[in-house]
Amino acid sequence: MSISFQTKVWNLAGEGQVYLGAFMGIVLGLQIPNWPPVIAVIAILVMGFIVGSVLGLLPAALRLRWGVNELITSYMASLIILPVVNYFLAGPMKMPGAGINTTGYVNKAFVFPKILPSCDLHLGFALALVLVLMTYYFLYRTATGYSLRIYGFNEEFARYGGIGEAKCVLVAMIASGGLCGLAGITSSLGVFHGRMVEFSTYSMGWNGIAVALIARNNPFGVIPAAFLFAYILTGANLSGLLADIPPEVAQVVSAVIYYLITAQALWRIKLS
């Protein structure tokens, strides 16, 4: 999300991209159970990235061809993908005898090992840190990343400087969608032990938007912003269960915190 938002190209298909990436990656994993684990995992991750990119390519193409607002088309693409994937989870791809809508398990050798045995933290966390570094390098140390940021800062100036709209829109949506798809399949290979469960990645795409806004779209800021978001979200859920605090109160408190951060209100109060 930090890539597309810095380019001022609004990708709201993150939820669908995460969901589709998780599903198609597991489908591929089920078809290649005898592949060498390293090659198989790479292929599964690439599949997640590709399907997320394709879902990001559709709104980008509609914007460039007919000027359709990508806010609407990306959001609608996400809404379409979710029930389609759920149909396959409840029907053709459902694991026989399972009490929930889920695919079967991929080869255990393909599953990300846990970093800490007492929780769901797995090797995908290390992959996320590497991707943060790669994203930062891409945005701030390459000519293409510079073009994306200039286009997002001032579209007219970018055109005057010879930076093409088509390239910026396509690269931003493809990269953003691909990383969302990669997030989905990483979760399935780690948290869910190599299977795709219905609703398992719900809200991950929307949470990504909130985290990017809290981080001011800076890739390095995504790490502490994600921890802050997770801390608040988990605390809100536990307070409702253990402290008799209504969920609405926790949501209001969370919303105020997000507003103060994204609007830079705390910084302005400090300066005053």
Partner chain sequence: MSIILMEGIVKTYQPNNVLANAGIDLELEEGKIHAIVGENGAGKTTLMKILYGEEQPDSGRIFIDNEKVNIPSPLVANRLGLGMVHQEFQLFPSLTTAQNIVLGAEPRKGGLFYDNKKADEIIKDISVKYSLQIEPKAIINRMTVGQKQRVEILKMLYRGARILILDEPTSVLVEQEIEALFKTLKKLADSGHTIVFITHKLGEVKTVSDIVFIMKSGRMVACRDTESVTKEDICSLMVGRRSEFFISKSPIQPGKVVLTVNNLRILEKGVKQPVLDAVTFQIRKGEIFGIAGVAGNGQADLVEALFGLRKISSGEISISGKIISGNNPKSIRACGVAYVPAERTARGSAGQACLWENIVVSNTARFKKRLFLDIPAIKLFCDDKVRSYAIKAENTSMKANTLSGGNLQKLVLSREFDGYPEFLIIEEPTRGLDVKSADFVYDRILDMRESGCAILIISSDLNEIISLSDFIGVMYRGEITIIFDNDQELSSYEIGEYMMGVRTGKVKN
The other form holds:
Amino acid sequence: MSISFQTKVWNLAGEGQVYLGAFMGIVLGLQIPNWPPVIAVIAILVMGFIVGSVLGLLPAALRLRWGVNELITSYMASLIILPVVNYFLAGPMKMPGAGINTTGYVNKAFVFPKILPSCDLHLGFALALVLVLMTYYFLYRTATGYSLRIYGFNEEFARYGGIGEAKCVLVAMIASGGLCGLAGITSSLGVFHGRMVEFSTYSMGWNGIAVALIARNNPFGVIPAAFLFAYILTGANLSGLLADIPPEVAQVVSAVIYYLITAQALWRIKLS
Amino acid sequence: MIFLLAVIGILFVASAFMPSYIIQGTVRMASPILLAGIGGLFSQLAGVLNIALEGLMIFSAFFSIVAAVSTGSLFWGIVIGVFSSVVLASLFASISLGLDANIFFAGLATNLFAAGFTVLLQTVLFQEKGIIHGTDLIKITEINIPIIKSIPILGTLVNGYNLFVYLSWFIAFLGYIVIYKTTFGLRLRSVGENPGAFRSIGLNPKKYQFIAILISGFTCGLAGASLSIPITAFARGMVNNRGWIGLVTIFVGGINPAGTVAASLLFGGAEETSYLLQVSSLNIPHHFIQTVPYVITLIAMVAYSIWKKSKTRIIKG
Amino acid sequence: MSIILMEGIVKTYQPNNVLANAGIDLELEEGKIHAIVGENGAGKTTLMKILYGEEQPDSGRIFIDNEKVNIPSPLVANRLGLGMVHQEFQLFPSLTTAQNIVLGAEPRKGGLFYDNKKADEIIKDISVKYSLQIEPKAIINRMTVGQKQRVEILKMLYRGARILILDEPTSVLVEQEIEALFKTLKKLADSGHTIVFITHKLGEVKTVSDIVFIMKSGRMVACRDTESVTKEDICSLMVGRRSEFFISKSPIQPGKVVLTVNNLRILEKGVKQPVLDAVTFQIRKGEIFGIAGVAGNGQADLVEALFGLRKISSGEISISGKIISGNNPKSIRACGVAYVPAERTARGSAGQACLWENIVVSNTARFKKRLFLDIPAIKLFCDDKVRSYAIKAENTSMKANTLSGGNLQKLVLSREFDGYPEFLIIEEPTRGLDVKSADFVYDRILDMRESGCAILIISSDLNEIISLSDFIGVMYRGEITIIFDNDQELSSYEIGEYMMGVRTGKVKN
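For comparison with the form predicted alone, would you give the structure of this protein in the form predicted in complex with the partner chain?
Now the full complex is given, and it begins with the chain already shown.
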């Protein structure tokens, strides 16, 4: 999300990308139960990335070809993909005999091991840290990342300077979509122990936007921001108000965060 | 205007040989989208991309039922529902205009907030996450217009809808008058075009943008109520992105009221198709049927952009 | 009789504590035409904005008709009988003339409804009264600059302005339109209106004004009856400002042809008038070709087409024999083309990016170490440019939007002039710059010419075009209607006739 916002390309398909990434990764995992675990996990992660980025590619291509507003098309693409995935979860891919709509489990060896035995912290977390580092280097140290940021600062200047619009929009949407897809499959392999449950990742895409906002689009800022956000959610959980964290709580929390972070006047008052 | 005449023409022709319930369904489905679209149009003209339409509708759909259930009156339900939407709109406007928040994130926030908050409240108030029923409420009836109902095609087209459908047409017409015939409308169109110049003649751009957002709140309030009041029930997700589709009608309609009416009829048709497929004997999974309105919206959005681009294209050769 | 008195006006701008007005006194007489002259940055516009309520002074008092007034906003200024026409017109392009004029004080029917008919009538009446011809139903975006200015003036008169402030009203007009404007101003003054206008053209001061105020670095240095002073007097009071441009150029050594533009056309669907029509010219090594024209006659489109920012319908552009039409800016840059745009902030830089990020935009390939950018090397390169172009900057990591206009322009020049491009496009080289920066820019441009660069200059300042160019082309309605050799005695009046489309001629080159 940070990547797309820095480029000022609006990716509103996060929900769909997370969901599709989680789903397709597991589908692949179910097809290759006998592969060596390391290779299989890599293949699954790559799958998650690819499907997420493909879903980002569509609005990007439409914007470049015909100037269609990517904000609306990406949102629509997401709306279309969610029920389609649900169809497979409820039908063809459903685990026989399960009470909820879910896929079967992938090979136990593919599931992310827990880093600490006592809590839910799993290997996906380490993966996320590596990705943050990579994103930072990509945005701030490479020529492409530079192009993206310049494009985000001033589209016209970028065009004039010889930075291709197509490259920026495509890279931003692919990277942003792909990382969302990865987020989805990571949660499936970690939190959900190697299966894909209907609605399981709902509102993760929106939370991602909130986290990017808290972090002011800085990749390193994303780490504490994500912790803060998760902490707020868990806090809501522990307060005993609700038995589990329903997506609605996350939504309300995200909403309040969007409001607070972007209300610039509020910050100016505080600073002065 | 041409777009509107074309769509109405198609409806006329269609109603000659299609069962009347399809035509009526289309018009009925179009009305909440139209209401949202007209409201969004006001904001758009004032230079505010109002993506909060969805949230405003959700708020009103929920609060109108809650109010109707607790007062036992549909009328008060509608009034309070609309009021709640206007209140949320003023929150959105205060944060985005007053506190200089990015209008885009403030809009998303409003949508998320409305979706989350209504369900939370529902859980707390009713210990029920699914549906609130107002079983004791009297349902509103369809209105029959004496003479017109017996005219063959016209009767199908304009007779036998509930209050909200007529209201949506009236609001669209009113919107046209306000935008093009009043001084307020003239000023509204000017704000969107050049806020700096607007300020230079001593008018306050934010004031007009604020009012435009409140108007969005009002019409989205009606739109939300039109979803829940006729069936006297609220279910999470019942607004089902109609606010977003309403937003798309503004652009596909070319940012004018007539175009918005036409586009909302088009999307009403899409929703009706989706509905008909659901109840039909064809065995299409409902998951796919759900996507029909979005697919059509997406296609319409793309088609409109292609058409618009072709108009400004440079002649080759 | 004094109608306006400003006393001890002080205004400083944050964050750099720039003293724009350092205790200025100004007295305007009823029914007279006043000119305010001074260099860029002398504080003329600030003073007028304070009078019009757009800026608030730190201290000082304003009297109208001997009564002390407070002018917190333009709205109040309007009510007090003040009206201002800005350099940037404050109009709504898709609305009609009448709508633009009455907006904010519209005639109404039944309280709510806009009375179209009455508005049109009112506009007709006042346009007859002040003999400012205007069609009430005409849409603004189809008008010429001169017509738009008339709409602005009428707008102020409609609002009951007795005192009319005009900020550089002639800078966007051609000679013929200027004459018409002056006639209008005189007529208004005769009917009792008080006029004050800002200008930097001394000829105009002599032609039209009764009283002249001379400002210099935030102070009012003199106030004279125009009749009692000569142009030279005014000039010496302003100090440092040359009355005419004086730029010494070495005679040109015609080299080989660098840029060839052949029959360039841009036609838009559904628009009869071509954006560009049969544009044909050449520029040789070491030659400056200047294009004059009223803004909006295709100059900007021509530049965009040359630089690959705009698609063309037909024709050919080539650099040293290599066809570049149809290429993107990146590959056009690679052919040795550089471009200094008029819009320094919108196109020439990214304000939120830091200096080094701004300076490598067209140059990243040079600083690539495999996948990564060699940032220390870029900063070194940037440091070097900052020094050699005397850019006032603390370090290379500061944001570009903290630079002043002149320094930003230097930054853009340093980037575009780097590596001696073969062909250079420069739009509005000195717009908004003070004399010192402008001189620096001229020197650099002439350096580039000496080094054999082919240069295209587009400017709304005709004097600048005449003093810099070897050849001058005039664009009118998308065509280059004439090309002059700049060694003959060229009058700006003659060029003006071509700019207005009164005359068209054969294009030679």
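Positions refer to the first chain, counted from 1. We call the rigid core the largest set of C-alpha positions that still match within 1.5 Å between the two forms. All of these numbers come straight from a predicted model, not from anything done at the bench.
Note on residue 254: its Cα is shifted 7.1 Å between the two forms, core used for superposition.
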